[in-house]
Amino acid sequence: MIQPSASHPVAVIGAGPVGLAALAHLIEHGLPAILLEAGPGIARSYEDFRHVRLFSPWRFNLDAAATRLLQGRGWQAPDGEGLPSAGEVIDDYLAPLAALPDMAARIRFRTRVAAISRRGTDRVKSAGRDDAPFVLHVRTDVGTGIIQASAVIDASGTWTQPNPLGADGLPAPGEAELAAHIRYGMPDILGADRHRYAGRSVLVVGGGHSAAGNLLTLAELARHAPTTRIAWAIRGTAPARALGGGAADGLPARGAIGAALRELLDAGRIRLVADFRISALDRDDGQITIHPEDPLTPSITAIDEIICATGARPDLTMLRELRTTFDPTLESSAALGPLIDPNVHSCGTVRPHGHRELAHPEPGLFIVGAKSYGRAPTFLMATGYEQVRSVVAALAGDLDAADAVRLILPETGVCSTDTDGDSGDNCCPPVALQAKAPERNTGAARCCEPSSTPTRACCR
């Protein structure tokens, strides 16, 4: 692998929390670096749900190197046990970090990476490959260009690639035609998008925490707009993941989501439709009908708006000319797949891993952050921070530090569930709904101890 230099810096892709943390570590190690962001500013995915309060406290959302850079400029860290909204993470942490002179000088906005290869070498050619710099083909407001790099850290995330409604992983017939009535992720139900949902019949699809957050927020809206009707469709036979581990959850706010959702279900304020796999959608007489795959299952009718919260998937297009290995089930980094497969594993944590597990057959390529998890739903920011700490230490030649991986994450309190394909993520309801959180439990456990032979089994 060629050494980082001014002409061949380490290229980081994505200016979200993990990408900015990677840049902070590179600066701390004195490595030439550049960060490429497709959007006009930092944390574009977080901006999409800035109204949402995270269920992980500040101490899990701050990277150590980034914190050191900020504190060197007089920044005061927030209370480690406080629960920030996504907007507060941007405004109080990521924006000040990106504005630091050393950081700002290395960030290029409106620079979309379209494809990556090796200079003069396609995917097939082996001779001289490791000595050739990476070439990143980029698109900017003024045209296209090529940036050469010694290594690539892909932290571009998955949020902008939501899973579709179709049970087969493809958009359901009618999904594109009804796009004006479908939102993906976590719309601002109590704010900018209130007019779409107040007094309407709304279907939430998905079995994870984003779906739960949307349902709780819709229930709050229904308190003020009583004609709002809420339905919830899941592919599994029971909503175990969304209901969570309650008091056993290492993140109390995450446990509180399930407790509040269970209350709403018991009170009949949300209609649950379980074991429902969408095959098609159509619109009749101004309202949407959602058809199931099973012809014996009744369709869901008289729906005005749909919120699809079925998780997200990585976009691997730009990596096509590079030599990569992905888990065949999740499209995650291959070594992580057996440990995070939601079909069998839902405890919310993963064994410590770093540069070795994140490496690909292409020397110098590392995929980190949510994208390293592929389609798995349990990624936490702290995992990405430890990933980039290890990766950057390896790029700096400090293998002792790179291999000294420490990762202790809070468990969900649920380990084996009927997930059946529904995905979620690490978001929870807006700020106003957090009052239901129970007493804070600071205990955290590591579900998966280090193992040289990971298997697709749920750690207990």
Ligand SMILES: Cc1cc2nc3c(=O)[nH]c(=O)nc-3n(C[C@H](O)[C@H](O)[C@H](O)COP(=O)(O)OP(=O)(O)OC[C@H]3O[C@@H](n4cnc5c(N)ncnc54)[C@H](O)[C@@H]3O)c2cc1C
Given for the second form:
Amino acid sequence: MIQPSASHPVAVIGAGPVGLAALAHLIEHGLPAILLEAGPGIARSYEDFRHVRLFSPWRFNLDAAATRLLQGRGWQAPDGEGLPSAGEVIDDYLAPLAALPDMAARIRFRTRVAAISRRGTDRVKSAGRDDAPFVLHVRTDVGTGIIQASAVIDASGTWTQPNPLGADGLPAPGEAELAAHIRYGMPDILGADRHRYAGRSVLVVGGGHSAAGNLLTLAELARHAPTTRIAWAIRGTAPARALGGGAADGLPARGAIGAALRELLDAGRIRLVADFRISALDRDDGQITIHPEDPLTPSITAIDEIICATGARPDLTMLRELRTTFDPTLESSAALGPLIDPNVHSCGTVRPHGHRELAHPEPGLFIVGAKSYGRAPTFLMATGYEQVRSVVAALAGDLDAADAVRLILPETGVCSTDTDGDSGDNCCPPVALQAKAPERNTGAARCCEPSSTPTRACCR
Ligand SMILES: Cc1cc2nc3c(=O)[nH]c(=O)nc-3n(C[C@H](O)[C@H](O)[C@H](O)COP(=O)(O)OP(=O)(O)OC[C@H]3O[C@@H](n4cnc5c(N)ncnc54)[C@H](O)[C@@H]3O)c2cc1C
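Structure of the form predicted in complex with this ligand, please, following the form predicted on its own?
Full complex below, order starting with the chain above.
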């Protein structure tokens, strides 16, 4: 790998919480760096759901290097126990961080990385490869440009690549045609999008926290607009993941989401349609019918609007000319896949990991942040902050610091090997291990010990 220099800085892709933290660490280490952001401002994912209240309190949401840079300029950290909205994370933390002169001078907005390669060599050619700088082809308002870099930290997230409605992972027939009635992610149900849902028949699809958040907000809307009807379709037989661990969740706000949802289901304010795998959609008499794969299952009829909250997937196209390895199930970093696979692992924690697990066969390339988790739904900012601390220490040549990875995450309190609730097998550590963790009193515990061997069976 070539050394970072003014002509070949470390290139960070994406000005989300993790990309900005990476830049803060690079500045602290004195490494030449540039951050390329596709949008017109920082944190486009958080901007998209700025109305959503996060479930992790401030103390989990701040990166250490970013905090040091900010405090050097007189910034006051918010109360660590406070629960910010995504918008408050932008306004009270990320925006002041990005505005620091050292940071602002290195960020380029409206600069979308379209593709990355090595100068003068394609994916196949090996000779001289490691000494060739990266070339990043970028699209800006004035056309296409090329930026050369010594290393690449890809923190471009997954939010803009939502999973489709089709149960097979492909857009269901009719999905594109009915796009005007489908929103992906977390629309602003009580704010800008209120008119779209008030008094309508709304179907939420998905079994995770985003679906749960949408359902709670729709129920709140229905209190003011009582003719609003809410249905919820999941593929599994029971909504274990969305209902969460309740009081056992290390993040009380995340546990409270599931508890409130359970109350709404019990009260009959939300109609749950379980074991429903969408195969097609069509429109009849102005309303949408959703057809299941199983012909014996009744279709869901008379729906006005659909909110698809089925997760997201990474966009790997920009990496096509680089040598990469991904987990075949999740498209996550290969070493992380066995630890975060939702097929077998639901406790929401992950073994501490850093530059070694996040590296690819292409020296100098690291994929971090939500993108490092691929399709797994349990990524937390705190994980990304430790990732970039380790990666930047490695780029700075401080391997002792890079290898000293520490990560204590709050558990979800849902620890079965089958999130649909069919199995009682436990993927979390024995109780004795959790009890020994000093952070247990704060609700934090480590699911997978640093020394554990990654297997599909999580901590076992
Ligand atoms: C609804 C929701 C609630 C969440 N709540 C919490 C919570 O309470 N606590 C918690 O810790 N985590 C939470 N998360 C998880 C995590 O914090 C987010 O997923 C976070 O956005 C991940 O940060 P990131 O920096 O990796 O990616 P992102 O925030 O997605 O940032 C990626 C950035 O890269 C830019 N970009 C994308 N492609 C390109 C390109 N080709 N070129 C240049 N720029 C590009 C995007 O515009 C964007 O600004 C939540 C996630 C969601 C979706």
